[in-house]
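Below you'll find only one chain, the form predicted alone, shown as structure tokens.
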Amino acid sequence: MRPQLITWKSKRALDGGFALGSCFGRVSGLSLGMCAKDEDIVTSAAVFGGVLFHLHVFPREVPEDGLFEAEWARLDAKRAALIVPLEAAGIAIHEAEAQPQIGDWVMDVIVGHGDEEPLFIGAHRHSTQTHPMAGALPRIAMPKEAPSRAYLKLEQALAWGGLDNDRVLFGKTALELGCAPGGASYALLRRGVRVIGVDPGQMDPMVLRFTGPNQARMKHLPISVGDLGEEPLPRQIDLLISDMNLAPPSALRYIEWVQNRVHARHFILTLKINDRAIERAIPSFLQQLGKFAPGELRVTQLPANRREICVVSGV
């Protein structure tokens, strides 16, 4: 066990279809080992015959806030450096841009620091509980005129729910519970997403003065969510977002009681997991969730997530 890293042993053997199953592990599978040179990555590799991979390169350990473009680069680099003895060995790999669908094989690399620390050779088949991107880390830089790190967790949970391209959210109308300062109002604007806001805490000015694409701007309600009772709101809503700094519980009956109203399409939610008796009560929160939700539940610890996690559904 390493930061940002646990390996164990099984017991049983375990095959390509082996998932762990947890939501605070954003990338698991199969254990192949490490690797003290790149060359080493044949072997590891060998014992699959024939499979066509994802390379997957990242780092080992991730600060909350993202990697900067310089240590992408780094990566980049070692990608295209692993490919070289791959390619030599007859191990067939996927171009860079090419996203795994449902049931590929993806490879795992993990770096650490430096070029003297092994690499950590993983694999896993992409299933509809794992993300697309290497190390489940979008690419995305937070302004630095965002009002809070809200902006870099919306992002994340877009690029997670697969909610990221504009063409599935442009246009269209979010209700976002807790939303001060502004942090996620802020992305969705800047996506062209018409947003209406809820909380009684001071909003930035500027996310209340910016106007985004197709006109999209924010209407901010600074009420409580038990407030909402006595407010106009629209009969569907495309995008339901909480990031409420409520336990579960209390949460989630605010959550029901507004869906019931709004019928949302989609789900972004935080749930707060303040001490262990909420860590253990995590599967009966998602049970719950699951009998109003718009569809699949897709569950993480994002990067950007701290204490808390991130539940996203739609149809």
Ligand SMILES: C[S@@+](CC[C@H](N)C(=O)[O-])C[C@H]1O[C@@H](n2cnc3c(N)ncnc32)[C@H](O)[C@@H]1O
Second form
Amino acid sequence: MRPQLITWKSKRALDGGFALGSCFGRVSGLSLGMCAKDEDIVTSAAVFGGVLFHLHVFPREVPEDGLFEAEWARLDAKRAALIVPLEAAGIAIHEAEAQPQIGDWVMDVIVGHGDEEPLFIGAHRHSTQTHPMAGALPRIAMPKEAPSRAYLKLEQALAWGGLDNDRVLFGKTALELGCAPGGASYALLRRGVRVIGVDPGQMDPMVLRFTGPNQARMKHLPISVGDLGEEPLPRQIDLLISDMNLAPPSALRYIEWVQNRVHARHFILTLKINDRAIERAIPSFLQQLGKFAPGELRVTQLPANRREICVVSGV
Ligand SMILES: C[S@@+](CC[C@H](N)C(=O)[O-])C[C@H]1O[C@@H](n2cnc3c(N)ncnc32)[C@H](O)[C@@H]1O
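Starting from the form predicted alone shown above, please give the structure in the form predicted together with the ligand.
Following is the full complex, with the preceding chain placed first.
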């Protein structure tokens, strides 16, 4: 065990279909041991038996504000160095840009601080419940003018949900419950998404003035979600977002009530996990949510999440 890395021993044999199944484990898989030298990667790769795999190289520890350019450059250099002995041994891998498809094998190479820590090597199979990016880390930087860290949270959630492309988002409408001061709304507007935001709190004036591509603007309803009853809302919303700092039982009640009106095709929800009792009740919250969500639930704790988890669902 080292910061942000936990290993367990299993009493029974585990096969390639092993999945930890915890929303708090961002990447999990079978351990292939450690590599002290780059050349040792060839021995670990033997487990794939000649099947093409993706090589994901990522840091063991991730600061909550993400990684800076210099750290990404160090990781990219490490990936390039690992490919040399693999190629020399005739082991082919997918291109760095290729996103894993369901069922593809991924070799996870976990890089510690400095060069003295050995590499930790693991393997997992990509599924609907695993992140397509190395270390579940999209390379997103927060613009200086973004009014809150929710910008980063929303962008990471879009990447996790496979929603980070124009085909899904451009020209669409989002309804955000708990939108102030506007970090997430700003991220959506920049992607050409119209936003209706509900929050009695103050919005950043820059976000209210901002016009994104496709004339995307924000409409702020300065009220509590409980007072939405009289407000006209579109009959269909593309994306329902909730980031209200309410305990999950109250937040879920409101989300279900709103969903019955707007029939959103996608959800991005933050559930606040403020104590152990709430943490233990996560499975029952998810069961409740599953009854009215638009599709399968995908749950994770994003790098930018603090005491909260992110649930994504879509048709
Ligand atoms: C974490 S902040 C949201 C950050 C925001 N998503 C952003 O992008 O900047 C939580 C917000 O939930 C709002 N909130 C709490 N209870 C609410 C309710 N019943 N209805 C609407 N908003 C609520 C708070 O006013 C607060 O602004």
